[in-house]
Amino acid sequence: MINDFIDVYKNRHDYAKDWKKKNPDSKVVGYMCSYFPEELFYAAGMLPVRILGSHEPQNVTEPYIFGMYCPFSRDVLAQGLQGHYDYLDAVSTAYPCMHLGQAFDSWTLHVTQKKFYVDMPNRVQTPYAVPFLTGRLEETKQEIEEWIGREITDSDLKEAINVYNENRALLREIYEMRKADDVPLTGTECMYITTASLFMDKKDANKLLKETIENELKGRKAKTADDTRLMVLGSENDDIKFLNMVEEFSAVIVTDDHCTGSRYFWNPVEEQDDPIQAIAQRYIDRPLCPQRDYPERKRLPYLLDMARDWNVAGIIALQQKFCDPHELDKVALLDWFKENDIPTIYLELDVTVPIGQFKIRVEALLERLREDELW
């Protein structure tokens, strides 16, 4: 089962092609950001899928973006023009860092004309946030029913609310059980799961997820207590040749802080009498990314707690070259977890990862972990 979300995770636009073909009267819509209210899309019967990157060489974006914008944005970007999400009805943002709003600014130039922008505010800490967000997703709302040329009721909103919920806490289980002294899946496995997710119909990971909890992780050991624990923070995060690395090292990744982790879908929807804003509270709420988290820095308590809570050696922060929000944020992260006793290195990413310099550098993270738990 593991294996299933494997296989959508590779094969991601044959299964977009598969459920559209399923569902001809439906449409498919792209999205370049976490904070981007899928609830909306799939209360309209669509299928709302996150736009990555491929993590191999191009050289095609040149003409349409800054070559000095992170390689998130510009192999986000490249996808597009390669005609890999050619399947899109629509590609749509909230709204995101410099880097990617360039990126779908190019995008719908160039590749989907039809788009839906989301204004997501940066200032989440602030009582006008809740409002500004649920008026602006009630015009999102009405946007789209002009699109599909019907209503999307309360009824419809609260179902796909529903749904989402389910996703979120199936996958929140997963990471509960990470917990374990013997872990029951690797980081690398549980990324494969919650990265699917982002491609799949919920109504399907939810079923896929509910059999790989019960019939293959209960009672499973994929590493034992002997291995180190550590957690990897970061921005978007899939590099499975990077993941795979450290876990080569008799080291296990137990939790995460991402958008394609768990910051995606930690936490839920809560009931309120309007859908739409009780939606907009969630994404106000949800796991803060560096880019909203201002005037008050509420990251730092938040992740150490997660790293305590999950019984982590040491942390692995990961860092899109030339992404500002989080190149911000580095030196309050790095010294933070330095005063809370937490060896921690800080690692560039680019399109593709220069494995052996980050192979040198995870062992010496990894030795120092092994002769501090000596002493």
Given for the second form:
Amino acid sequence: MINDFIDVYKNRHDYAKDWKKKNPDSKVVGYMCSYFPEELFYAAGMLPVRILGSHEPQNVTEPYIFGMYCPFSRDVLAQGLQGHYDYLDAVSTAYPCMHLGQAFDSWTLHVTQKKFYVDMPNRVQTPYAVPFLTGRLEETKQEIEEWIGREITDSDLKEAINVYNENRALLREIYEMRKADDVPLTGTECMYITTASLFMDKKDANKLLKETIENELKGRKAKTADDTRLMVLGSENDDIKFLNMVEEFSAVIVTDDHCTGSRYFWNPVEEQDDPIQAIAQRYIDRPLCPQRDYPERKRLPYLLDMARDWNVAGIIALQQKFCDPHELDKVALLDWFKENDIPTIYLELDVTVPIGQFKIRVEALLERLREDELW
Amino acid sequence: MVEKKYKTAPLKSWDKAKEIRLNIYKEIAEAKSKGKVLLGGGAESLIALPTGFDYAMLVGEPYGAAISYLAKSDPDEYMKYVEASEHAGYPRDLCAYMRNYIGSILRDKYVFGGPFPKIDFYLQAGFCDTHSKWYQAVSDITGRPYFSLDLVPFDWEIEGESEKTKDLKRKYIVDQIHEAIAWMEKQTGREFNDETFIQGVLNECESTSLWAKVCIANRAIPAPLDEKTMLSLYVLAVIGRPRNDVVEFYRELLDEVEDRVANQIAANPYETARIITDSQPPWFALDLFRLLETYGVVSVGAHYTFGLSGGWEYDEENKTWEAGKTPQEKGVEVKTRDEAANVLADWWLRTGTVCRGVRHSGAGKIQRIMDMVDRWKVDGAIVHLNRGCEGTSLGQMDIVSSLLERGLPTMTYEGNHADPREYDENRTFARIESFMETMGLKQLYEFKKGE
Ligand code: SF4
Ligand code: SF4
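Output the form predicted in complex with the partner chain next; the form predicted on its own has already been displayed.
To see the whole picture, the full complex is given below, headed by that same chain.
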């Protein structure tokens, strides 16, 4: 079961191609940012799949994207240029950040022409963000309808919302299980599960999640109370090698704040008469990416609550090199956890992780945490 | 000595531009003692917003650039600014304007003399990711309140955005303008004056439209202005476009530039080739334009130089951009705050080209660059791969490929608009010199540094 997720994670393209074979009249739409309102596309019978990088060195993006853009955005574009996503019928995004926006623009010029673009507001704290996004989603819905040649009804939308909400509830259940002293799954395993869900038909994912919870996770002890509890947070992260390395040191990652992790699924769509508005509200209310956390800093207290609820001893903040949204919060974030006495280290990710260097930093953090425990 | 092809003459408006710029910075320094509201914020959009108060505004981007000028005259002093922000933990690859600005606050040093001004509040209208967060960081440091409007630009016209989307974007901004006004009234305890706001909005439209007309005059051969001069002239619109004296200045400048066109008065008396550049220049190293001059090359502008202070309206029929028609030119009467808010939002969304280029690169931005190549009769392009600004460097590599595909000689150099540590003058000059050779150009006279 966890292995099934690992299999999808590793063979994500085969999964999508198989899905297409099984659903020959349906379309697959790739998306680049977790603010993308997948429910609309799922309601139209499509499979939305997140486009992620491969963590392999590449030399194909240089003519298309300037080297100061974050390695993740370059890795994402590389996937398109290398033809790994050649089964996509459309590429799409909600406004992510300038870096991923650059990857999207280049992708639409050189890889997939059919595109959907949602102007996701940045200032989600204004009361005008919901009506604006609702309006934009109504238009996106119309664009999809024109493309597929049929109407998306309210009941299609409600059905999609239910499937997505169930997925969110199941993933959340797994995160809740990680509050236990003896954690039933490692952070690495959990990352496989959440990240694989980004590529899956949510009905398939839900079935597999239920089986995994019932038949594999209940009563399982992957780590014990002796392992040091950590939280990881930051920009996109599905760096399995890194997580593995951390957990080899008698440590366990018990929660995260990444857009490929908890930020993706944390809050459900709350029911409202107008399903489009309900979807808009959900994306406005979701856990914040730093890029959208202003003028008030709401993200920091949210992260602190999470760290306390999951009883973490220390934090590893991970940021893709050159990632402005996260760098813009770096000072505030480090000050915040210092003030709140949670030891935190801050590391910069590249396409490939310098495991040796990071090992030293992680070891130092863990030593410090264990010394703290002694006192 | 090579014979001059065209006559040249100093620009009469030059001294006036300098005087207004100095006045603006002086007004900032004196604002508090004169009982004015003093605010800080971004330069790139909606700066008419606080004109409902008796106010002065320190706009961040040109201020960050002004700090970088020090790198030329006093490099050690410059380093103290960047080091202050780096020691405080702000990463070195963030927007260089922002880092310089933060360094200035942390050192409590106003680059024009004295301590950093005591700002009442920060107001930002943001379309670049840094815009949204810059003054939040500043607010963390200073404890001063901060408001940021979210500006979602129109897409490029080529993308065929629907009228409904445009209406939504307009409304989103208008709603936030009202929200911002109420917020500012609360912060200052002062009443917002609708009459001065309406005038500020009309001025913002007129200044930017006039600047676009000045840029259009530069289509002439010989070009009446070179980009280095334009960069000194456009800055008034960047820092003071809602002001009466700035509008007046641009009216006079346009007359003068049109007169230069009529009389074939050139920026470069040898004009043999015309180029465009891309992104902000390295502000502390504008000598590179003088090196180009020695080859008879005139840079006639840039998407950035034209667009940051310019209001450009798309001409659907001819697939090109012309100076935006102001509400005054269209006979639109603006009588209320809400009407002014609508005019401001509409103007900014319809005629702002830099903002849409920061959000959307792709085919639209390429079309805009190609339009400049055609209409400004350009022979080559120099693209500054600007490590200090993700906003204006968006789409640059695709622009370079498109220019090359079109057969236009194009060179790139890496640098940073406001952090000299990322700019290598010797290497850049060597690249320019070999680029000149590939364009078949000979140096007409010797380049002497610092003259
Ligand atoms: S890692 Fe940062 S810069 Fe890169 S795409 Fe994500 S948020 Fe944007
Ligand atoms: S557009 Fe560039 S220079 Fe302006 S704030 Fe954004 S990153 Fe800085």
